[in-house]
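Here you get one chain, nothing else, as structure tokens; it is the form predicted on its own.
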Amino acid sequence: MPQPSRDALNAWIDANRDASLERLFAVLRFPSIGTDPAHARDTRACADWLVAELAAMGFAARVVPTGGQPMVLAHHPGDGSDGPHLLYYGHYDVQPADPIELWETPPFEPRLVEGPHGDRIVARGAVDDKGQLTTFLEAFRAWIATTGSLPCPVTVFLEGEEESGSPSLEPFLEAHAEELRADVCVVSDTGMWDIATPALTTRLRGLVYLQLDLEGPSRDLHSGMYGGAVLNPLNTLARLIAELHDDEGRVAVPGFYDAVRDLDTATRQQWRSLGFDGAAFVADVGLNAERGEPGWSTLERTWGRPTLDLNGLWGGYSGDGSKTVIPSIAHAKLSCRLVADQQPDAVIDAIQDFVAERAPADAKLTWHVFGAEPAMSVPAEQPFAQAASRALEHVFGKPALMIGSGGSIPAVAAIKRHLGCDSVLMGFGLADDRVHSPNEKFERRCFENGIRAHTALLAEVTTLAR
């Protein structure tokens, strides 16, 4: 089938920009907080809505049950030409909206707000990842409306547990490996360098996510009667957590850095040539000083060095007023971002051994592992990445930068492991999008350029031999 002109595709995008925005608003209205059982029905309703949208475009689409939240799985045969088979991945679950009181308007009532770059879409999930997955859904819609089909076979799968560690992903990939076979996976859950400069992400840090429960007394105790005489789980846990880092900010766990390779000189020079402003980066979140592991720039710390962070610490009484209690149990949530060659299981063992060696008598430790994924690199020279680079240059008028990411996308490594295909990480988020924070936003300009880029990518990949 002859390909439509870029002008025809862009004309459709322009004519339907408000309809595309309303479809994004529709999916943003679902409070699909996949990690919260109270929102299980909302999450399933969001999956059903996505299936209906894909089916309306001619996909054979269905909801696939898992041990947790369902997957959305859809196939389109394309126009019958012998083009490559593309797999698109995204996630329709979102982070909890807490703290609700910091949202300027309700998090699941999307709105347009004027910003420095024009309209921005504000809602939970606006950029992570509902807005970004909608960019490729709308690109499909543009092709189908313009030509009656897609230019190659396309499979889509969208998960509902990415924000809670993707516990159902591995079983799903194992069970549906043959159905999911493709030449490449396309992922839009990453970012651009800035609003005018596109980027392809070529490295992702891995993730370890743990919870530690430290139990002491058999019940909560009166701090006047027992204070100073028995183990206080909160005091003890706070001390153990503090010992995970030295005074300069390095992780103090023996063996933590053993497998870490220093960044090569060429990579450090390339990153430094980007002109990243570390002072502006921290100022944007209300801080005055860059901090972290000594000897590395902020960009190197976030893209190329491992971390260990405390994400939550609780126990005892935290309500209004006072309650003089020594709690019987305290809890901490910890996460590590890993770099190439670090093995998640080895890191977990090292942390658990470190804490166990320093825990006092009567401290009962229980660990829960919620995530363990290695770092991932994506070859920038592979043909599909080069096709994506050309597509981005068509839209933005400048070459795409090859960048790293401090974040983790467990699906990328899992897809490579189970399906044997690389991914193209072509995202449209910005550093100030307030991901996982109140008043999350997605620039409308980024949303619409994302649609254009995905339509251009479909045109580019059809020129590649299988």
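What would the structure be for the form predicted together with a further copy of the same chain, rather than the form predicted on its own?
Shown next is a single chain and nothing more.
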């Protein structure tokens, strides 16, 4: 079957831009906070809505229950021509919206706000990942509207637990490996270099996420009667956390860096050639110092080096005024971003051993593991990556940069492991999109270029032999 002309596809995209935006707004209105049991019904409703949209486009679509949030799974047979089988991955869950008071408008009431690059779409999940998964859904819609079908077999699978470590992903992939088998996985959950410069992400960091509960006294105590004479869980937890880094900013846990594959000179040179402005990067968030592991630039620290950061800390009295209490228990949530070839379980063990050795004998330590995924890299030279690169150049008029990402997409490693196929990470976010923060946004221009790029990718990949 002949391919539709680029003009015909772009004409449809231009003619339907408001309808495409309204469909994105519809999915953004679901408060699908997958990690929060209070929003389980909202998350399920979001999955059902996506299934209905895919079915309306001619996909055989269904919700697949898991131990946690449901998976959206849909198949399109294509037009019968012998193209490769494409698997598209995205996630419809979003981060919690707190601190809610910092949102200028309600997080689940999407709206357009005028910005320096034109209209921006503001809502929780605008870019991560509802806006981005909608770019390929709308590309399918454009192609089907223009040709009546898709140029090759397409499977879409959208999860609802990406923001909480994807606990149900592995069992799902294992149980549906045959049904999900494809030649490549296409993922849109990453960023561009800037609004005018497309990028393919060739490396992602891994993630381990831990919670530590430290219990000292069997009950809360009066700081006058007991202070200075017994284990204070807050002081003790603060010390243990402080000891996780040395004075220079390195992670002090023995063995933490052992398996780290150093950045090769070529990569460091290519990254330097990007002209990343670290001072502007920190100034954008109100800080004036680049800091972190010594010997590396800010770009290298975020793309190429492992980290250990606290994500939460709580214990004792946090109300108004004063309470002179020594609390019985204190808590911390912490996460590490991993690089090749760090093994998540080894890192978890090393951290737990390090803390256990330094904790007082009468402190009770309880650990919870909320995520454990290794780092992932995508060979830039593989044909689908090259096809994506050509597709991006068609849309943006300049070649795509090969970049890293500090973030983690557990699905990419899991898909390689269980389905044996590589992923192409073609994303349209920008550095200032406030991912995971109040007032998260997605540039409308990036949204529409994303739709164009995905139609161009369909055109490119169908020229590849299986």
